[in-house]
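As a starting point, one isolated chain is supplied in structure tokens, in the form predicted alone.
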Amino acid sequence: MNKGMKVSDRLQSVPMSGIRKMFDLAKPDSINLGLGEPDLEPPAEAIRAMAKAAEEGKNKYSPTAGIPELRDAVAARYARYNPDLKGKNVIITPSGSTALLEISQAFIDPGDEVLVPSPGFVIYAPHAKLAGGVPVEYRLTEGDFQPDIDYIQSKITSRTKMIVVNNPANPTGGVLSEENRNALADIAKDKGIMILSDEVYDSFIYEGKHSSFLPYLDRAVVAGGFSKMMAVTGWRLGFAFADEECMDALIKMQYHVCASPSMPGMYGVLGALPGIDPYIENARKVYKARRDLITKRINEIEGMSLIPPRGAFYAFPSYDMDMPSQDLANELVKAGLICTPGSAFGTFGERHLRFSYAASEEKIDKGMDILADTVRKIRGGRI
């Protein structure tokens, strides 16, 4: 390789994500709880509206933040949190990852130091190294996985600029209390330091409520996505809320990364967005069965416990196993079942796995069989 091709230290300094590893070992018949892509069909209006805004012509670049009747209808939808949001307060993004890769690199700067949650989504971490900024983990209690607060006001330094919050969180599928929010909203106030809560489940709760930050936009940006709750992960479309300032700042860094998102993409959840609450209602209905499903297989098995996952559709259960959890997803990844080890979200995230329930019953049913009989085989010593 010429010299002047040498990759960046920067990117050199990430890993690649633990959850795309483990499809490098599987085998092509593998029953895949390993990615978190919704199997269910995206409504159809979303469909009708993305093809027919194609037909018209509507192909072209649209405004850096997105056509303005998206931005309306998703602050209109959200006001239910902040009955003060603006379609000025929202950009629409080409994904959520893209949202909150725009939002580290346009507020760290080199040196900042950003409190990631540990175990948390693969992404936090290496988004703040691509700034230049320090990633810092911050603990999650054991359980129910909250934020332990006194952990991370233990972690805060001068140098802190952000917290990165996950609710409801992948892979955990914690659910944020309203104590907790308000407690991280009045560090944040009282330290100024910027949250970053990336809510993209918000529409999948299955017990208890969904606690925002948008009523503090004064001291943090919000990311959510329309990947999860419209079932169309290949559309790469997400948003972001902000105050006025704070979103200036967003639309400049979206000009320098994408010029502009997808215009019929936009124009397809345009068109399923205010009626989207019953497609939500099923969506959630599905997903809890299986949660109910996955939990119980999981809980029949020898040294494996999890708590009912209260959001999103992950199961993140521990087990008792003297072995890392990158070496169980390999042993489970020779036996055809693709998950992720614990590991791949950060420290805290060790002695423990991560399924996505969303994928069919007969999917599940399948892998928590082969995860039973591999675990049973470990702890009888025949592996």
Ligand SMILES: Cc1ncc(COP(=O)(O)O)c(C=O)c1O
Contents of the next structure:
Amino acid sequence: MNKGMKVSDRLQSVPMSGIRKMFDLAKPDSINLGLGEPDLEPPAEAIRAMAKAAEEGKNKYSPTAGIPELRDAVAARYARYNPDLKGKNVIITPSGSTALLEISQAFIDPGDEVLVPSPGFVIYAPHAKLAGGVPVEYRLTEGDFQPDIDYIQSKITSRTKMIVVNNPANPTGGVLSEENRNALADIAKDKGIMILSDEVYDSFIYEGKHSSFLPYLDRAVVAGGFSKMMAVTGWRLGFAFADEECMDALIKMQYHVCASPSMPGMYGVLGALPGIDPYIENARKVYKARRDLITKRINEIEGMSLIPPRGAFYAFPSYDMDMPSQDLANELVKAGLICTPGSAFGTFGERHLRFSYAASEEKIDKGMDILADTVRKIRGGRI
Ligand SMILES: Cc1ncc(COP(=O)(O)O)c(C=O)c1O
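Next, report the structure of the form predicted together with the named molecule; the form predicted alone has already been given.
Next comes the full complex, this chain leading.
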């Protein structure tokens, strides 16, 4: 290869996602509890509205920040967390992932330190690095997976630019307490640090309530998404909230990333959003039943333990075998079950596995049979 084709040092410094790696190892008929992708169908209104928009010729570039009707509709929905929200506080993005990338590119300078949750979603640290920043992991408490506020305080330096918060959380299913939300908001204010709050799972809380950072747009930018809310992961549409000044920066960055989000897709989600509550209510009921099932099945396995996750659709149990999570996940793949090793989510994810329960109860049951059998064999010294 011509040496001019060398991949940038920045990109080489980040790994490929550990979630995707497991699929390459899997057998074709494996039970897949590895992917954070709803198995439900999207709302029919969304599909109809997207098809109609495309048929009616809405196939051109949109305004960079997204169509105003959708910006207004997102603001109206999220006014439940901040009554002052307006469409001008919303940018529609080509996915929640892109919103997170644009936020990191818009606000992080080389050398800036970015506190990222550990265990935490796999793109926060790479995004910090791709912007030239330095990711610094902060620990979540075991069991209820709250940000460890003292630990965070101890990691703050004069170079700390941003604290990334994920609520409800992937991979842990943790739901941020109001007390900890307030503590983080106070730290951000006192120390002049920005919060990036990833709230793409806000629709899926089974106990407790959502403590959003939307009331704190003077110190936080909030990311959201349609992928999980409406089971439209393939449409690639998300959004972010910011005050007007920060919004200007995000719109400028979005122009340079993608010019604008998908026009028919935006009309699609707009067709469903104002009446989405019954759809979400049903999805929440379905996921809660699966959460209860997977929690029961995991806690019946000797050597594994799970406090019921309160949000999102992930179970993140710990185990007591003396074995790295990657090795355990490899044994499970060999036995026909795909999950994700806790180590894929950072240093403090080790000794855990992540199972997505956005899959049918039948698949969850079969997967848990494989898990129980494999763990029994390992503990019995038969693997
Ligand atoms: C915590 C979290 N944030 C953001 C995303 C990005 O979702 P999308 O890009 O599909 O909007 C995901 C996807 O799995 C996620 O788990």
